[in-house]
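One chain follows as structure tokens, the form predicted on its own.
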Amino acid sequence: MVGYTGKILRINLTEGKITTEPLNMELAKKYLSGRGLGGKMCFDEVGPDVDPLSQENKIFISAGVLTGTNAPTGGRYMVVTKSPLNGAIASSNSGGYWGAQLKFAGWDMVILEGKAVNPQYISILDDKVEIKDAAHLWGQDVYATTAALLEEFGDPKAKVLTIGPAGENLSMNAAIMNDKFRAAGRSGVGAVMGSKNLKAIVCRGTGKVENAKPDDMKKVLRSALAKIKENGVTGQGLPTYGTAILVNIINESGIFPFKNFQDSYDPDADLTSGETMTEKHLIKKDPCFRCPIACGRYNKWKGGEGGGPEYEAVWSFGGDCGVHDYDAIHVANDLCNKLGMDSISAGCTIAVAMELVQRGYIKQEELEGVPLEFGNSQGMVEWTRKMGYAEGALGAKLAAGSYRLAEAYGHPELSMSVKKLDIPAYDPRGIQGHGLQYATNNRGGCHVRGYMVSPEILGLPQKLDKDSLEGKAGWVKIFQDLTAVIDSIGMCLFTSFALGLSDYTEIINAVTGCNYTDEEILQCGERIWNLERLQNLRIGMTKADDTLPKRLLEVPIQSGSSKGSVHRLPELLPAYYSERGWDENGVPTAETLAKLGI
């Protein structure tokens, strides 16, 4: 299958030991590449008692079968491993120009195993891959590393991939960092790379990546591209404010969490609004590669300037926080970036500690001076930092992330978190759909497997009723299956808001030159849904797991257009797991596994 550059590459750090191998083709056509491919590997090769941080645990990155491709957004990869925060598979997805240079050099994936004796990086060249010392840059934050290794390699064109200081520490929040400031952002990847004493991997390649049908290729270009032109979200609004523009629409809906969940309504949204930061700090665009959206932000601030932020972070240092200084969200999220953190996560885990301090729970005496309270621009900020660094008692319970730093003082509950993963910036109380998808996704409180919020809101492919239970399991299903499509060919979710299945199975068919119907991509897509289910279910995860926090199944929204809401999960189950072919207790069943051929 032309598309996929036919080629594993596996480093044993413990050894020191570089070896190259085919890729699977049986495999790849059944799960695809990026997030399915790395995630069936991943369950092949790393145990259930595998501990998360241990060298027996690996690293898969791999690229989609259209990264590097001239298919619209085709540049993104996954980050695959056990995750430290629950031991589920973790896919973390990444954009900007790292992975289109992966393919470049000749490489689907790259596959990290063992543990480095002292720090190391990693240097591809085309198919020259060599391990260097990394002494002099482990302690360095991502810009500093990131500068320090292009000068070594000596290319402008190489892309540098690394962890910071938060990801050394072990942080539960730490991400993985390329480009500067993309992030294979979620469930602890950075951590499992600083377990293995890795700093980097800087890659540069010199070849390209071919379509099996070229004519095919430019008539499917010219649809997809006008598609999402014309679109209302990708052509207008996301291009004109990026990401943020969420911010009032979220908040006019009455599900835009705040003060950790403690309502859902901002009377100030508008201060951290997406059309606020266009006007006031917005100084220009940064696509990812081949995307024509363009959402990404450069922006400035006061004493800086840099990447971001997305809704996310506005949201998770912002509302969520209860602050509405755009400069201290800026700044909180420019050290995310430095220190390699998930922004949505490190964001949650401060709101959690603002409530915790709020309730008496977290004691004066432990902060150290630095205040510790919603609506607290500085020191929002400097906990962030000591986050970061996992500096001083409290700050190392930070960087352990909400719910270890909840359950620490003895409530756990106050951690929004499904699988001891942080809930995004939509209040399930007020979006049944969404919250369902909350409480089912295997890697736990994620917005980004099942975006429900783009029909129950947005309208897209088609309105719901947010509040209406009608339907919305087999919604759930299919806009799950769907998003793994997406994330195991390298394209962006945001394409989904203008295309359809039909318009994925065009473009996948004419790179690779298969002749999939929609019906098989779509089951690729249950396919790794279900194996995923079943390395939570080898874990020992139960239906139990599959649940949302307790202030949002019993507390209702207290204002805005959403009061009175709570999310009505016990209805939803049942349903949704019967449209999945599993048993009462969530356990896919033999005819279903047989189905999918698992």
Given for the second form:
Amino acid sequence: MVGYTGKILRINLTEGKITTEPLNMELAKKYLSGRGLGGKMCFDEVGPDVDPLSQENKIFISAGVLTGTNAPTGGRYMVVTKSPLNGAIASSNSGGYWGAQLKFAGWDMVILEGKAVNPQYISILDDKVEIKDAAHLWGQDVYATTAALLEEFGDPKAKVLTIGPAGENLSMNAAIMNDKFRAAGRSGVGAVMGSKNLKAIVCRGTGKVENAKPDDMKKVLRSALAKIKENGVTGQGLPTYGTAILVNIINESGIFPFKNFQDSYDPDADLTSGETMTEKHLIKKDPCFRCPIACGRYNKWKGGEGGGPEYEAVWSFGGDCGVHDYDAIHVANDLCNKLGMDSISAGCTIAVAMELVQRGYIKQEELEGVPLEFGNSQGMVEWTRKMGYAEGALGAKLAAGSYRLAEAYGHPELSMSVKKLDIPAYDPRGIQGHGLQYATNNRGGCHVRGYMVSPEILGLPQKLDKDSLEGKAGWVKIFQDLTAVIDSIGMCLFTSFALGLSDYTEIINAVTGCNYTDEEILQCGERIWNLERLQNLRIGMTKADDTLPKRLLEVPIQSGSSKGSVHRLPELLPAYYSERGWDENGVPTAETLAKLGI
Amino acid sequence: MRVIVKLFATFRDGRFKVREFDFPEETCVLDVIQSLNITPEEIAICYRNGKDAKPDTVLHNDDTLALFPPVGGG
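Form predicted on its own done, so how does the form predicted in complex with its partner chain look?
Next comes the full complex, and the chain you just saw is listed first.
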């Protein structure tokens, strides 16, 4: 199959050994690449009893089959590993330019095993791969590490993937960063890299990725690009305002979580909206590799400039913390980039800490004189910094993430998370399908594994009543399966606002030379979803883990247009299991697994 | 009757963010958007008091109308 380089780089850090192996094309046909193939290999190679932060865990950095091609947004890669947060298969997706360089260097995947005795980094120049001493980089932030490695490498076209101090400190909120501002953010993947004493991978490739059917590719690209351009979301909304345009939409929809989900409407949300960001902070767009959408922002703020916050970070440090100081939100987001943290979970952890203070569970004497109240922007920024460095007793507790923080104070129910992963910026009480998606998400509280906001709020591909339960189980299943496909080919989820299943199938076939049908491609996604489910089951998760925080099931939203709503999960879950071909306990039946060839 | 109209994204260009209007009884969404030189086709999301509304939805005193063009995801 074209599109794949056919080669995997396996690096054992304990032994300092670098080997290469062929990509298993039979597996690639079934699991594609990226999240799917990486997940399958992680499932097979990392057993259920492995401690995620031990040297027995492995990291599969897995590019997409379309990564490095001229497919629109075809530059993404996945970091797949056993999550230290919850033991699920973590597959954290990132854009930027690093992923394409890996393919240009001739590699579909890098597998990292073992643990280096001392801090190391990896240098990749095509097939010249070296493990190098990183003593001088350990303790450095992402920006300093990136600059130092680019200078040492001596080629400005090289790209750097690195952890920051948060990853070194094994924070559950640690991300793996690339190109300074792009993050494989969720599930604590940065901590796994830190546990291996691996600081960074600098990569430069001089090759290119071919298409099997160049004429077909021209045709399907012309069609896909036209659809992306003509679509209001991908052609106008996201390019003009970035993802923060959602602030007002989600707030007006009454599902903008405020002060750790104590409410779901922020009367002053416009102070931190996409419109306000564009007016006051935007310097220029900052697109990823081969991206015609360019939602990324390069912004300025009081005292600095750099990668601007996405919608999720605007909310996590803004509405979720009751903060309306847009400069402070930018600073906190910049700290996440610099120290290598997931900007969703970092902000959510601060919000949970604020509620623990509000309720008197965190005592004033623990605060070291730094305020930690809702709405205090100065305190929000300083505690974000302390979290990144695990500084002080409370800083170290914050670094363990919101669930472990709340649990340490005897109130885990105050962590607004699913499977210990913080729920992002859409209150499920007022959007039933999306809430079902959170509860059943294999990696936990995540919005990008079945973005039901698209039909339930934006009306794409068709408008659904956000408060209705009708048909939602089926919609969630299809969205989850299609997203698993997009995550497993190296394209950006945002293309799905404009493209449909057939568009992806055509692009995959033009690049690989295969003749997948739409049904076969969607079944790849379903196979990936079910394999991830089997991982959850074999580490001991049960139906009881397919749930939402008690507050979201029992306490109605207090104000805004979704006032009075709770999430009606018990009414949806049986239908979802049935749609999936799982038994009443959420276990895939033998027939389902046989159908999927698992 | 009193109606608050909120505009978002490009709808604000050359118009306003939030404005209070005095409309006659029986005014519907279409009447309001036509007065703002916005066509129904340009609207992706239309909320009356936070709930989906259509061009023929009749407004009432103290209603809030929120209008969005096609925007984005996150």
